[in-house]
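Given next, in structure tokens, is a single chain: the form predicted on its own.
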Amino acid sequence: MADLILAAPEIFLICAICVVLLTDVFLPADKTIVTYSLALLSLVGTAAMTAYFSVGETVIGFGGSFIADSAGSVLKTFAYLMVAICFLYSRDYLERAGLLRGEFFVLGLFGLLGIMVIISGHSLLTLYLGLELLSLSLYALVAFNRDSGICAEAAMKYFVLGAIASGTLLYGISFLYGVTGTVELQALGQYFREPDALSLPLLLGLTFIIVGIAFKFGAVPFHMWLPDVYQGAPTPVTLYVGSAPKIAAFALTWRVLADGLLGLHESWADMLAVLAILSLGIGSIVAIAQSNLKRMLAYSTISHVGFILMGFIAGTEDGLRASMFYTLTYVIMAAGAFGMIILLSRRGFEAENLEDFKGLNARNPWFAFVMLMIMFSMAGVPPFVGFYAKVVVLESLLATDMFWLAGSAVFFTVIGAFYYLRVVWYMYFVDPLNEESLEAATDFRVVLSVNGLALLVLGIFPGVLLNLCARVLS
């Protein structure tokens, strides 16, 4: 019974998904708004269960395969918030495009369940099961528009490469199990405390695991799926793929490397350093050549992944705190950026090119300012929260004397600022292509405005989120 209480949020969400799915089956096609409402209620109920059954200390259940802790509760809460924002931003878009179907919300909830399993996974197999549940949901979501050949192509690429990455990760897990005789993270952590634990099979297994993690993050050179999926998928799906699953990728890296394989830090830190530098370089440079905003944001994501990985490279509690802080701030920025693309889109028109943002200030000064806050935050301009996210990562690197890595990060950040500022230039210094007013529901406008202002407020008071990350990770 104690184990079931630990997993109460996951159990509640499973039951809620069944209710939403069965309700949607018997609803007329024009009543999908009921499914949307039930999906949001499911998120509220799951968040309430997480808050009610939260634990003040770390508790391990289900024979060592499930963990409940404060950090997991915070990550889950942010995941609920991101999925709720995704549903809210997507409703009007899907209705205009004739894609407002219950499957979108059901698949979104299934993906959230996979994220929750990853966050609470304390066994390599549990983490793998959560990862597959999330991945299968994302494959179906990318192909959600069945009449679009571009969506089908993107989904096929994602599925094939995702299957290879999942097999690679599972292969690495099998190596670790063959050498250590366990897949539980706590037992692995104890095994690798021995100074002579390192061996060639372990290094081989570790390499395969790093490859699997790098693919799920979208780190170079395993990033090839990211731009095609971001551009090919419907914008609401791109919003989903670019936000909540990044929390799961952080949790996967945290649980596997920081909890289970910390004793091999010197080995995997070198691998992550190569991935981080390549991600920062390729992401920042290639994004400059993009005229499609969704592809530009895809390469932007790749460069941000480099910063997240740098916190792990430090191998300290401050580094882990910096990575968690960066991940949470990034998903807020990504949600706002794709929300702006949805706002500018209309029936039969997808506002996914940079030129579509020309003269936005003349059409709607407020939402031009919201986009400015998002772009400045992503570029790392003070006083927005993106600046402090980069600073805390750099501080963790400098504290461990990794000056060359910190210098590389600063260099590529300066390069990356160009393509963010280019969007601002289009909005404020170029005449608009059309004078049409922006149409959106009131709740959409309010939430998008709050999303943008949150980047400024968190930048002025970064200690609120930073202290939260430090407290739950300690």
Given for the second form:
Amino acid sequence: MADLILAAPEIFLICAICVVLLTDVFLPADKTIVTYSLALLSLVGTAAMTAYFSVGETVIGFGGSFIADSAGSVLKTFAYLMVAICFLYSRDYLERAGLLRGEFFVLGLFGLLGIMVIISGHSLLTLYLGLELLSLSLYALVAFNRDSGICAEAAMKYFVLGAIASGTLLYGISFLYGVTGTVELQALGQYFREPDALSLPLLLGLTFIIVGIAFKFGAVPFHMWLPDVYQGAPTPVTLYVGSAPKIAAFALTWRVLADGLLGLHESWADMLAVLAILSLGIGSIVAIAQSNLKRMLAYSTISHVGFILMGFIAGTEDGLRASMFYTLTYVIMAAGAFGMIILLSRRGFEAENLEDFKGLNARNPWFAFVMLMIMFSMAGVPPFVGFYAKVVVLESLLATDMFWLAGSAVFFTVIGAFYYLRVVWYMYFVDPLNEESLEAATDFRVVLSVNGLALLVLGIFPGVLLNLCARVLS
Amino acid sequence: MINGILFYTFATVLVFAALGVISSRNPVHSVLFLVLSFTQSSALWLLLGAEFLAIVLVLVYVGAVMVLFLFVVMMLDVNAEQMREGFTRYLPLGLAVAFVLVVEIGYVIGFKIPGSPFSSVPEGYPADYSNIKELGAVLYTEHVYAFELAAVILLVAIVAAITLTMRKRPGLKKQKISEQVSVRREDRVRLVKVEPFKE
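Condition change, the form predicted on its own to the form predicted in complex with the partner chain:
The complete assembly is shown below, putting the previous chain first.
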């Protein structure tokens, strides 16, 4: 019974999802707005449950497969926020594209449930189930626009590659279970505290697990699905895929590698270093060649993933804090960037090419400025928050004497700055292709403005979020 | 003694049924052979005292999955000859894989590796031991979280499948049952007064 209280937010959310699902079934097609409102309400309710039932100390329940801690609560709250923002941005676009169906919100909430399960998963079994729950919802969401060929192609690629990655992860877990006889992270941590616990089957299992995690993150060389999925999916879905699941990927890496398998740090740090450097390199260089903004943002995601992984490599609490800070700020930036694409899109027209942003300043100076903030933040220009996120990661690397890693990170960041600044140049110094003014609902405008301004405010006061990360992780 | 006779009877039928699956010319026969091999293996599980798994195998695989399979095979009109084209070409490879598997299984069972479950014969449970009860006790207490999550994943699969397949295509001709039922004679029949034709 005490265990059930721990999982109160999850239980509330699944009940709310069932209510939303059943309500949507009985609603006429033109009343999807009710489903939308109910979905937002369930998010608010889940957030309230999380705040009300959050415990100060760390509690492990359900026979060791569930953990409730304050870091988990913070990550979950951010996930609710990202999903809510995604729903807010999506409604208008989906309505215009004729895709406004209740299942979008239902699947989105199911995905969120998966994210929550991952965040508070404390055994490999729970983490795997959460991952499958999330992935399954994402596959369906990517294929949401059935009449589009590129959409179906993206979903097919995602599904097949994702299934292989899940299999790889499971295979690695089976190795770990075979050797240690447990899947619970606490017991695993105990096992690795003993000297010479390392063996060849364990290393094999670890490698497979890292391959699975790297795929879900989209780290090079397991990034092939990312550009196609980002480009092929309807923009609101891209926004969804690009924001909240990154929090889950961070939580997965944190729980498995930096918590359960911390004893194997020496073994996995090198593997992560290779993944991180490759991600930064490929992400920064290939993005320059992209003319499609969604594809460019996909490669930008890959390079940001490189940075998030770098925080883990240090293996210190500072590094973990840096990773968490980077993840949280990155999802805000990603949500803003895809929100801008949605803003510029109209009926039957997808503003996904870089050219569509030409002369945005002449059409709408305020939103051009919002996009400027997002791009500067992604590139890592002070005083925006992206700059501090990069700084704390580099600091954690320098503190553990990993100079060459830090050096290459800076090098690729400078290269990557080019394509972000190119967007800014297009907006301010090139004549617009058309003079149409932007049309969008008021709530959308307000949230997008707040989203952009948050990057500036967090950049001026990075201490607030940084201290929060440090406090909940210690 | 009687156990041994039963085991070898079921095992022999199982092996021949499995051979039948891959060698019969008619795909419907293949599916029926598969049903036979499932029932045989469920009988083997019964002999091992795993009565719950044995019943589930019959209920789920024979009762549901294989019947669906049969439907699909019958509806899709699979060209069996075409599918059998590579049979002799890939036969050596298949035999090699089978040989490796047999050697591996023999290694594990025959050499009695210390620590493996085959190194000693486990003691049987008493007659009143109910493995349904034991499974349920673990499933609904220790693993209740994972169990419920698996259920949610199935729900997502249903929602996703319906979302992706049920859609209104333009120009699709559909029955409207309510309109058909509530139709009246006046809606469909028009009485026309035809003047008889005269020379």
